[in-house]
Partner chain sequence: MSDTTAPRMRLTVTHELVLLIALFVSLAVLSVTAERFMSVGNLLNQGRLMTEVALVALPMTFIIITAGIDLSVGSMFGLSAIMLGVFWHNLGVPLPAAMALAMLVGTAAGFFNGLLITRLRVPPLIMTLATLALYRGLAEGISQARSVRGYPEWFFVLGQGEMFGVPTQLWILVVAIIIFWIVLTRTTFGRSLYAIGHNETAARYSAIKVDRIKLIIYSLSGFMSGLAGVIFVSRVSTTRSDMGTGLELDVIAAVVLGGTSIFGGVGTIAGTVLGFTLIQLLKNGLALTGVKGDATIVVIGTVLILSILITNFLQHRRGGDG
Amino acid sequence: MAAPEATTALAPTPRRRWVPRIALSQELVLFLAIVALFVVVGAINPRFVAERNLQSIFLGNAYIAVAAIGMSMVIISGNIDISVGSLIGVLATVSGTLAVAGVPIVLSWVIPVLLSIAFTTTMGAMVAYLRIPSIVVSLGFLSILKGGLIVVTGGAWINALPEGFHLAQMKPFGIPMPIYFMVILTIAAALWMRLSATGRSIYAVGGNAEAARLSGISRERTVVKVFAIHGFFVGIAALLYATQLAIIQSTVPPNLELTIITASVVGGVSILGGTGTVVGSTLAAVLLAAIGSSLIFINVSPYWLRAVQGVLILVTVLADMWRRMRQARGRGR
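Taking the form predicted on its own, show me the structure of that chain by itself.
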């Protein structure tokens, strides 16, 4: 009789399994990395944790975190969109142009979001139904958007924007609007991905499209949906980007797509699809912004940020591959 009792005593309880999983989660690692960065760099240069710099880190990069939410969903589905930076630049220009032309401010906010959804839905349909790899489709659209924007606008600055246009500069209840968007959209997207049927189907399609099909999940409809949702987040990101300064430059922000994809991957989203969370991508976006700012305050060239991004991507991908190999070995036993 003693043997069963001993076995029961040694068996891991749900709580014991839960604690290590939380302790080793990508979200917690990123959060602790952010806290450690602020503590260490703040001790070296107290101006790093000054209110003005904190606002620059969080407010100036909130649109990247919002765009990374949609990008994370796309990558989880097993696809990618490298045209996202160019699309944000085009949509910001459209928003500013409409506002200067006298279009009601609300419409100058809403129209770019609708255009973004229509654009990415078209991209998703090409990926889903024409079976063109998403990297090829988005690469083509990247060139079209970036080249077309320069041809049409010549890189001109849009100024004399009407009063009330600058949504990102508003502070309801003393809290800047970009913080509302970043936090609320991250929480809503995380809950939706976990609790909704469509959210779970995105994980299923990205993890194993054939198994998902046999379970009754349409890969084509799921891919189109995830690209459409991605377009919504890109539209919101473009709106925050367009309204954060007094002027808008009609160009594509340099390396923006790399930063957004890096935030998603470093946040724990597997580049192979099927796993990851949007909470991690938001934390990673904050971490990348904090790293870029910290380099300036410790007198290191900000160009090192690109090298840091590359290292983070490689480390994260290698860790994901190692995790997948361990899981495969475990299933093979």
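Could the form predicted together with the partner chain be shown next, to go alongside the form predicted on its own?
Left out here are the partners and the other molecules; the chain alone remains.
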């Protein structure tokens, strides 16, 4: 599916198209935006680039980047999962509860990830085989998980977590654990999406389900696989979220699903399906976190944060639409 598109796009004016292609790559734009933000805000207020603040930006938000990897795959396949915030809340609570109950720590890390995969696979199966739109399935599960969590735990906080549970606070070779997870998982997922047959089939199903079917790709099986893999990333994200603080609040972090979807979208994943990369979504998660933190350092009321995020999504989407229109015009007639 990718090959014919590339040739038709390149055929008419190969020389003029090459430069803007590179210049407008979403990943590059995001990367430059991050650099620019750190340079400018750092110049205004050096404390912004102090190690402590950088740590809080990267550590506190690595789990969002990890969750956004799975979310990006789901969106590229033409689906969406709005239950992800609730799921992370539930899994974090499960993990903490197991650890406090005296279960071996490794198990209290692994079990939530397995639960997550089982859960999202079920969701994927409902989307694929029962043909319920993913937005409806995940809306239903959002309510079930969110309500269920508070009913079961009563919103109680989990503290007195055992020694050695706090995975996200560990620093092998002086680098915090969440950074390893964020970087390694992003690279692994990016390579997998690019090189593996399943990875390519996700793009195919999201880009043109009928064409994918005709070329022998099972939409159903691909969707279930995407959701299963998404579950793995959600599980890891929940783990990082659960182990970064001394206390686990057994509630669902507010608006978490929107933050994660925003990272995917700003990272260049088209909600129309079929395009986008996980590198972009990770960069976007970092950018969003850095913007949130920078407001404080340039004396802007944090109450404007959401407005800034909204403008950012809007700008990204408009740039994407503009690019598509230009491409369509250049290709069409």
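Numbering follows the first chain given and starts at 1. Between two forms, the rigid core is defined as the largest C-alpha subset superposing within 1.5 Å. Bear in mind the structure is a predicted one, so any value in this text is a computation, not a measurement.
Relative to the superposed rigid core, L314 shifts its CA by 2.6 Å between the two forms.
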